[in-house]
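One chain comes next, on its own, written out as structure tokens in the form predicted alone.
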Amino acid sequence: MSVTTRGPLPGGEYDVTVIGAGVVGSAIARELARFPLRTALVEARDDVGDGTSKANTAILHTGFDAVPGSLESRLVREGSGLLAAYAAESGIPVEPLGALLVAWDEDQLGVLPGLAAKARRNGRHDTRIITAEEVRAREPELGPGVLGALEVPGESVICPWTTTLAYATQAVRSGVDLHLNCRVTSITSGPRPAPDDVHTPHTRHALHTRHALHTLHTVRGPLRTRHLVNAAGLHADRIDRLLGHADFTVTPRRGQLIVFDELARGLVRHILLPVPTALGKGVLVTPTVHGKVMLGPTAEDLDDRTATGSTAEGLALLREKGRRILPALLDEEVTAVYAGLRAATASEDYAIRAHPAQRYVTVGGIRSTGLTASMAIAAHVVELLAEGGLPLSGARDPRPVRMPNLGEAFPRPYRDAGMIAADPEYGRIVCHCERVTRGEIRDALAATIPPGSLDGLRRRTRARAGRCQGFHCGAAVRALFESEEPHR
């Protein structure tokens, strides 16, 4: 297994290269790791899941409101079950809370029967419309004016950070090469410079692909590959154009969010969804697996693909929406505010396109549901690669992984007397807000894919993610991080 962060890239040819180590790209790399292929996963940033994926709203969707018959509908429906099972095996925290789609006026109430019918067309026959009285009984802290809701059992919250890291870790341990800090600047495609490899054991495949070798020109040098998958998220359309296609254009859609402290967790029991608009699912209130409450996101179409800053206007809008949904929430302490960018396109469906003659698959237009659909997208993409000539034989199950638990609903090291007795480092708390131990930080720094920054360490341990945001523990966490830096 190999993880590189600097220096020239390995020589030779890869069978497949995946551009983009977000949740979808990492899932595809994991799926490819089932086969005896030489596979690379390249990422422009210094960590996996450091782009769109890290700011996901962290909901494991049922797909009840997808466009019936769309590719997204099918892949979300299939992916939801796959990811739920994978999470249980891998230690990814998931809490099945169910959702309430709350109607606040007559127009919204009138939309609910149509949404229920849409859910049935998407295979969800367990939704039902409930009265205002039942909604109030379920969620006593809701603001005044509730007229009813659509109940959607099966909606869950999940840890998006651990999901991406689990996929990538399993891929690397199964032989995939992960190259970080490896931004692709251009791509050329053409015949091999020397066709001698037609005499290798892969002769038939080599002959088949001799005129389809891609060379990725990256900031770390060239990388050659026979098959290519573009899972570059916000930059997927730009990569697509490097291959001569202009099928879609990504519009960065900023979503700002407010995270409230764990003391607010008792205010809400379900995922509270608004009636969706053309811009998305709207502002929601949801518990997180980390024991907090999240309010957001906004939906702002921008031109800047780096505009991940919060704004006074955006936060004011969220507070206005939140005050109507759950008034008491606004009295609670705010732990953090942040913003992420979604890769929106003009289409209501995913833009997953195969170009067999080029041995190239585009995975574009993946919205927030991509987390849920990730494993099904991966299986679909590998099927498309096979149709483009990628030889798939000798499949094997990848080695299982067991990820450190970041969820509050499951045992954590500081509460585990057995772990502390066996290793006292699990009893030495460094981050008191999030109760993160020195043992967990040590483990993260020595992991298969260690963090490249303090933010990466936060996504692996929750250190510095609490109410003080590192004010008290920041120096200690930094010292631990820097003590391992020479080894990374």
Second form
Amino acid sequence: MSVTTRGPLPGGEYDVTVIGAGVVGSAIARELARFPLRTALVEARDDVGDGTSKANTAILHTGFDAVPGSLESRLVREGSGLLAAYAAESGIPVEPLGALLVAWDEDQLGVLPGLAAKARRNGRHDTRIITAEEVRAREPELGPGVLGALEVPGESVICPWTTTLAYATQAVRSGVDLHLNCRVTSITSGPRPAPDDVHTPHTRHALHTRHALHTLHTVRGPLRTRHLVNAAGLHADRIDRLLGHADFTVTPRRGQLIVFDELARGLVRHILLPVPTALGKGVLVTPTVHGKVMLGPTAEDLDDRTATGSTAEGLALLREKGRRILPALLDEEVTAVYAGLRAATASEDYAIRAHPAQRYVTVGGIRSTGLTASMAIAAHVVELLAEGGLPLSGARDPRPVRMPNLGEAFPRPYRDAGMIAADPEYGRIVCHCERVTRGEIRDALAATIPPGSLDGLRRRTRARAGRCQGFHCGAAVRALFESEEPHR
Amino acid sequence: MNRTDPTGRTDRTVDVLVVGAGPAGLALATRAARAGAGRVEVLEREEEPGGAPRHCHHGGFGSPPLPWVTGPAYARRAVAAALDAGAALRTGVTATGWAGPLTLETTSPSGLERITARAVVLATGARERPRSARLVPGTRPAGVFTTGELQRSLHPHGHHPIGRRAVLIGAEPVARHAARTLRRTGTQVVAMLTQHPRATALPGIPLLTRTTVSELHGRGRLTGVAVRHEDGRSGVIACDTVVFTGDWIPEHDLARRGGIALAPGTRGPAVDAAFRTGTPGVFAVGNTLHGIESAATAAAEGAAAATPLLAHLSGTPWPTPGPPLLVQPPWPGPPRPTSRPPRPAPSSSAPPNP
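Could you drop in the structure for the form predicted in complex with the partner chain? We only have the form predicted alone so far.
Expanding to the full complex; the earlier chain stays at the top.
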């Protein structure tokens, strides 16, 4: 078990390597950790979940609006239940708030019956169209003009940061090597057997003895592996091309989001989803498990895969739409503005492709539902790896992990007399807006996967994530982070 | 008398509970304790008492005829005065919420408490709006500060500059202090910008008036700020540090959690001329009422509030709310205490709650 952040990579051969430690790649690594394999998880950035996975709308979907019959529909449905159970076991905060798709005009109202029918085809029989009066009673702060809504009871909010970190932590503790700051620049593949041979144990053995290997050339040197998974998110098509495939192209779709202060949390009780119409998808307003309110996202198709900046136009659009949905929200303080890029493709479905002859699986086109589907995607990908000859015997359940709670609806250390009595550092609040204690920061810095930056520390503790954005605590938090840095 | 409930929270009672050991809270505690208000306890969530002046390593604190001193010296003096007067000062204790109209829940390394007082004083100060609250678009690089974070990050005689080239957003006194602090610690200040038509420049620092910041650039570390003049001209200033100054907002978290009405203009607790909020027994003083004013002004408010606070302790009835005192930009200053008691309320309507 190890996490490396610099220097040359270990020699020898990995049985399987996953490129990309986002929520999907980390889930796959965790699934692989159940088997007695030598597994590597390589990540270009300095932390897990630092790309698309950190900047999403943080909803645990039911999959009610997926394209019926698609792979995405199946994996979201399966993954939703798997992740809900895993979250309960691992301490990932989830709040089952339910969603309302609020109709503001006749067009949107007309779409609701079709959405309910689609939900039924996706196996969700509990949706219901409710009247304007009922919507108003359940969400008194909504702006004027509500005509009705579709209620989707199963939708929940979840902590996306803890989810990715839990997967990766469990993988590493179960023996997976995590290599950070390890961007893959090129890939060379050794001799490989004929495709129709790979399924027999004999050829599997022959394959090993003939050293049919992928060599990943990374910024930290070479890494050799027999099997390969591409979960590189926004860069999945680039990795695919390094292996000779060009069947999909990632079009980064930017989503800008505004997060409002905890004092706005009382304004909204459900996940308020937009009704998709021909004119576009609209934006959502949702509580977050961290006790705030999120408004967004925009949907802008871009060429630049690094364009994670917000724009004046995007923020103005969000504020205009937010003012219509929840007028009082706009009077509250903004704690954060950010933009994430979704790995959209031309297709309406995930682009998960097995290339057994190459002992290679591509996990592409995973959009905003990827968080929900992650565990089901992982199970599916490991089955596909087996088709390429990866031996899957000797499975065991990994030891459970218990993550520090970041959820506002669950007991946090600053309110836990027992924790403070046992360790007074849990009573020493450092980040006042978010009530993060010195004990929690210390724990995060000493964890299996320590943060590589102050942003990583924020995703593990909520330190500096509040309304003052570091005015009061920024210096103290930075000092704590830097005091640990030389030891890493 | 102390009792501990099954959740491990200890109950205590005091006479006066002051939240915040800055100039306003300390001045009030000093007066109240000296006048024999009983147990006067000041809670400070930071490790050190004294409030914002602790971080202001420049002169100009205090008011005549006393000598002007540096911020840290002023803070030490205010702390000593409160202790001399007999107030109890507890640092590292955070008031996290309310368990009753005059009962606060607290967290500290020594555990959880529920403290009930005969009078509660909110002296929680103010903060600057950060970049996100100002909706400045762009990337989210390191090197973006408020003055508050900057001052707390820099040791006054330290040798670790926070960056090489800094741009200051704002040109009010606090921005000029920030500029001096940056220069003293080895960071070049390449520009100060203000949306206003005029401001006082500092020698050697270009002052851009009628100018706003339109975008931040840089991945990992800040590489520049895009700026725009109101006449339409725009450009990018290369820098690795940007400091957002001013744009103060009261720390009203505790007030709002207690359902205390706010003044719509300032977003601080609404008070009458005797610093009484709409909740009987709860007073508010200092910069939590109105954003930033000098330490001397905040202290003067705290001292002035001691008189109505003592009157409350001796049984003077809490008045029904009078006409709300509205403060709107540009701020004319804090509500000043008057020598006469507030007029009786013409009606029982509460101040508007935003």
